[in-house]
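Take a look at this single chain in structure tokens; it is the form predicted alone.
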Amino acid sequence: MSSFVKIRRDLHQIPELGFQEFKTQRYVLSYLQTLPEARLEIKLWETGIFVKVKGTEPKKIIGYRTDIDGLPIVEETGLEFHSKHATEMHACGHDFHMSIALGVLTHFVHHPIKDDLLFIFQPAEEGPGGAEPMLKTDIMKEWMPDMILALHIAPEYPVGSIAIREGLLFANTSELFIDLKGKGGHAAYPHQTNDMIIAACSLVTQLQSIISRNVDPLDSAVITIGKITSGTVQNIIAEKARLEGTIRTLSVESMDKVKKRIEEIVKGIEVGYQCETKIDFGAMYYQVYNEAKLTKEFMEFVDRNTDVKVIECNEAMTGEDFGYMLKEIPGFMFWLGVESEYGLHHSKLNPNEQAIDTAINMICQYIEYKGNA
């Protein structure tokens, strides 16, 4: 077993939730700790880490970027080194990106490049997403990388592949929460009250509408309710229910028209069903959107001077908030072939380790590339 699949064994079993990675956050110091110092600087934020690299003769900075925190899932993958922790679990594979970006960083501090590297050991990407303040910070403004690359991986794939594609890979995305406060009573007097079950389940069908009837059909969008709270027992008619939900959107327009019919949809169901109501967009990613010249530059290189195989795939609806970074910093995001059963953000993922080292060699063998250029 390699050090590096070791790192994500451990880390697998202390997965925390968005801004409470402080376990994750202590693992990763101490680790960094064990490194020669001379070529290292470290600053933390929050529950993250910015770690620059040194080079020999820098002339720009190369970011790379990796995501740290778990999901609120209970583990059913009967690993021997399943999450110690009852109800949340690493189902999104940001353990082996962690033991992925401290293999290429510590390949760097014992083999320097002329260029200095940053590692972005980014909080809170599962939500409300821990990129776009990461942005903002006195930290990145001072160590802003003139590139910035980052990899998901991807449970489809085959070890021993990447995909990618030029211009956009990941989607737009918003989360949704709506409230219905209507009036609630006995189940024998339904004319005595505004019962919000029914509200809440004619606005789910009224709002699929909004895909098929007021999107390009050219163009794609998602909106999925993914829960629906209501009600206390059989016999009270429900005065509250609470719908929480994700959009998705392969443009910006598009994000913005769904959110205004959304909006117009729920104002109809306050008149027609005689309640209040509130909307939540909450938390809202940029799309992941690859620079055209240095992602046909990656993958040309990876194609002639590596043996992992490059797939040229289709845009996803994923969300992912490293489109904040992509946004303001030229760059670009691969999948990472990880050939597992099941899929990500479920209880049962089980990625194949062999991809560790994998994308370490692949990763160190482009960026010193590019480094040394």
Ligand SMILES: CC(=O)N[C@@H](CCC[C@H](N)C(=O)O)C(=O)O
Given for the second form:
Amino acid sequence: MSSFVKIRRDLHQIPELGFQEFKTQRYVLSYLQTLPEARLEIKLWETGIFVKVKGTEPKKIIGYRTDIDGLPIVEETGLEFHSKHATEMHACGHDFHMSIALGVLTHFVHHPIKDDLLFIFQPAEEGPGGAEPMLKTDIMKEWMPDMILALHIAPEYPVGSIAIREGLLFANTSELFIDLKGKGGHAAYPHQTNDMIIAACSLVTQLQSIISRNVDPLDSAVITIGKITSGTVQNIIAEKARLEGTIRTLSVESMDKVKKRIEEIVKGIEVGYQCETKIDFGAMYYQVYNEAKLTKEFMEFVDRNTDVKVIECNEAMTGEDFGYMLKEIPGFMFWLGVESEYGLHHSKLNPNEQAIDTAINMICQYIEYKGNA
Ligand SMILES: CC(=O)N[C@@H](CCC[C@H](N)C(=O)O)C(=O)O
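Can you now output the form predicted in complex with the ligand? The one shown was the form predicted alone.
Complete assembly follows, chain above in first position.
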């Protein structure tokens, strides 16, 4: 087993939610302490880490970002190295992302290139978002990269492949929290109450009509309600309901339109079901938009110089706060094929670990080329 597969397995066992990645931060720091320190500069921000690997004759800084947080999922993989945390899991591959970042970082500590490299270990990608606040730090202002790259594992593509496109890769996202408050009461006297379970069910159905009736069929949008909380027991009419979800759109303009329509529909629920309502759009992520020139060059480089297959893919409705970094810094993100039967955010996600060394080798070759130019 390669040392970076071992690191992935160690990290897989300690998934932590956004801004609570204390063990993860300690693990990464203790690994960094095993490397020769002459070329390293390390700065902490919240639960994240900035690591500069100094080049020999730096003219620019090349940035590489990995996310570090896990998800609130009870793991069901049955793997020997399964999560030690009962209710958290690395079900979005951030354990892979971190081990690959450490693999690339280690290579350049031992084989320095001309340019400086900045590795960003970013908390809270799954929410509420660490990229935007990290960008605003003095550390980032001092070490602002001239270009940046990142990857995300893709269960649907084979090991030995990457998928990427110029321009829009991932959607704009916004979280969505809606609270409803009516009047509870006895299950046998519904006429004396305003039942918030009925209101919530109607609201969920009406929200889907935004996608089918308000969004241009040639555009695309998603509203997913992933969680509903309501009620206390089977014979009490519920006084409150809370819906938690996410909105995805292919443009900022469509996001604004969808949000406006949600507000109108929720107003209708308020009148129709005689209840109080509250909408909170939570955290929003800017789209992931790959800079055309660098993306094209990367695709051609990988195709010509490595065995990795380059697939030109469509946009996806996933979100990534790396979009904020790409808004400020030219660069790109790509999907890394890891062929898992179960997909992202699934309790049985089991990516193929062979992809770790494939990714490290490919990224090292590309950075060596860019950083010695
Ligand atoms: C790659 C991926 O799965 N990213 C997450 C980002 C979540 C953004 C935010 N918490 C939201 O739900 O809107 C995704 O769910 O796409």
